[in-house]
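Given as structure tokens, the chain that follows is alone and in the form predicted alone.
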Amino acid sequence: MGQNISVCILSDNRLFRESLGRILTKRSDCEIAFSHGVSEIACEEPIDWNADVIVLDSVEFLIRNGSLWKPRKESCDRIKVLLVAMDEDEQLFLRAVRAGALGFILKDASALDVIAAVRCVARGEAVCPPRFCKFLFDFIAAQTIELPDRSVRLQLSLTRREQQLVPMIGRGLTNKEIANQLNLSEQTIKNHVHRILHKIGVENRLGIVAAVHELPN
């Protein structure tokens, strides 16, 4: 099977930690660098784990400590971690995705599943159930289609003082100065960013300036 994959185990579920290490000692090229309790883990500075994959069953400590999964001394790759998550949640899933989590398996998962998962992770390949590949490729192509058509309905749906006002918001102006500029009440400013808030559909100005950079050149 090649070089021995090493494997740390972080849960404060023991019976997980040595469930999951007897499943995985079991294989010859597996072996289990160090097992711990999450709450055991002081995580004020990067550790050098000396691992090649982490498996833990905690998305906030996954969350939390993201700057952890720092690249090892010998090597520029950076700590692969596959998560065993306790709830099969979709939002939970693009979570962990984005706090950088290679693997994401279920806690009813196989004991050849979870090895595999595991081996699949040390290559660098990503590893999740099928209905949640079908999640992420739809939220993808969601985004995608959502780009254009908030630039049409920018350029179209708004009145001439509204698109005067994004750029200014695109700037960084506050009410009070886009009212000085342009002679009017901080009142009156405040209702046109509030409509164009809804037309756009973004909940704050940080959505506007996204909007404003999304638009074709």
Second form
Amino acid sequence: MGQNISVCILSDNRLFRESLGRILTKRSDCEIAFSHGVSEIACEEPIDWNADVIVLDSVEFLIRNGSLWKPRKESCDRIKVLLVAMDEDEQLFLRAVRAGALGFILKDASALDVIAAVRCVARGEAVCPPRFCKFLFDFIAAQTIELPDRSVRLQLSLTRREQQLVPMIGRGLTNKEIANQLNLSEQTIKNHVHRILHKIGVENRLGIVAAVHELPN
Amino acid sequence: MKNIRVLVANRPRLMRELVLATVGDQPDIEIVGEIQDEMDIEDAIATTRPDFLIVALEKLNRLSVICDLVLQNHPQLKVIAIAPDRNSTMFYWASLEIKSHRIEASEDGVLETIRKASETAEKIQ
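The form predicted together with the partner chain is what I need now, so please give it after the form predicted alone.
In what comes next, the whole complex appears, and the chain from above leads the way.
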């Protein structure tokens, strides 16, 4: 890489900021552009951090303010954020990805892992802990492959979300399992199932599956 | 000359390595041991005979329990306890009845505490 990677570190843990900054500046290809506590930053308008990569340890801060951050180069369509997570939480990981994080690394990573992740994110590559890859694959599969035939929606007047639930119900998944796969609350799934039952006019989950199978192609 | 002996017992790994990068870079400080599991602290203290223990654990309540146990057995040991997910760092030195003294959670804060406490220990001796 020709130019140095300019890194911005945002964390309320000053020791973390300073130590990570020390490690990164020892690398010939990295420099620290900015280092600050997240709770001291009030984002109200678009911010140009003037950095290639933002290392952040607060997913809440990313969710609240990520949309206000401007990519450094106009060619980039995504802010290059590397999130260092203190909790090994799959839902947190999904929220970070949705909020725009390009990299996600866990607290049991080594300092070398963080440096490697900074370099990957700077190149525009995504970084994901191996143990979360399966979760991500399952999540994407649940979102796309399992959509039933369009006729189901048209003939039963199901919304897209309700339509998405039908094959999962058919596979025998519980509300809790569906909620986990779709990153929704169990109560939300319960409400969706209730509405599906009402629309189709059946009494239980078996009835939903049977009704869908009886539809003409 | 490296004359201050420090044992680092931190989890998560990233925090341990960052602390090591800071403390291990100092010309007057020697890292005498690095452990991940708090169950190994007693053995490591017996083996390495450190002046300081820097400890960080994921669970804050566990951190204070570990500090109390270590200080009961080793009142001369100076302990710096770091809460990884908070901006808080505590200093303990049981033989001087210093307990849960909040220090600046920064590189300077930690290094200054180590050096000042070492100077004091030398004067006492």
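Numbering follows the first chain given and starts at 1. Everything numeric in this text was worked out from a predicted model, so none of it was measured. Just so we're on the same page, rigid core means the largest C-alpha set that superposes within 1.5 Å between forms.
C-alpha of residue 199: shift of 2 angstroms or more between the two forms, rigid core aligned?
Yes, its C-alpha moves 2 Å or more.
Does residue 183 show a Cα shift reaching 2 Å between the two forms after rigid-core superposition?
Result for residue 183: yes, a 2 Å-plus shift.
For residue 33, decide whether the Cα shift between the two forms is 2 Å or greater, given a superposition on the rigid core.
After core superposition, the displacement of the residue 33 C-alpha between the two forms stays below 2 Å, so no.
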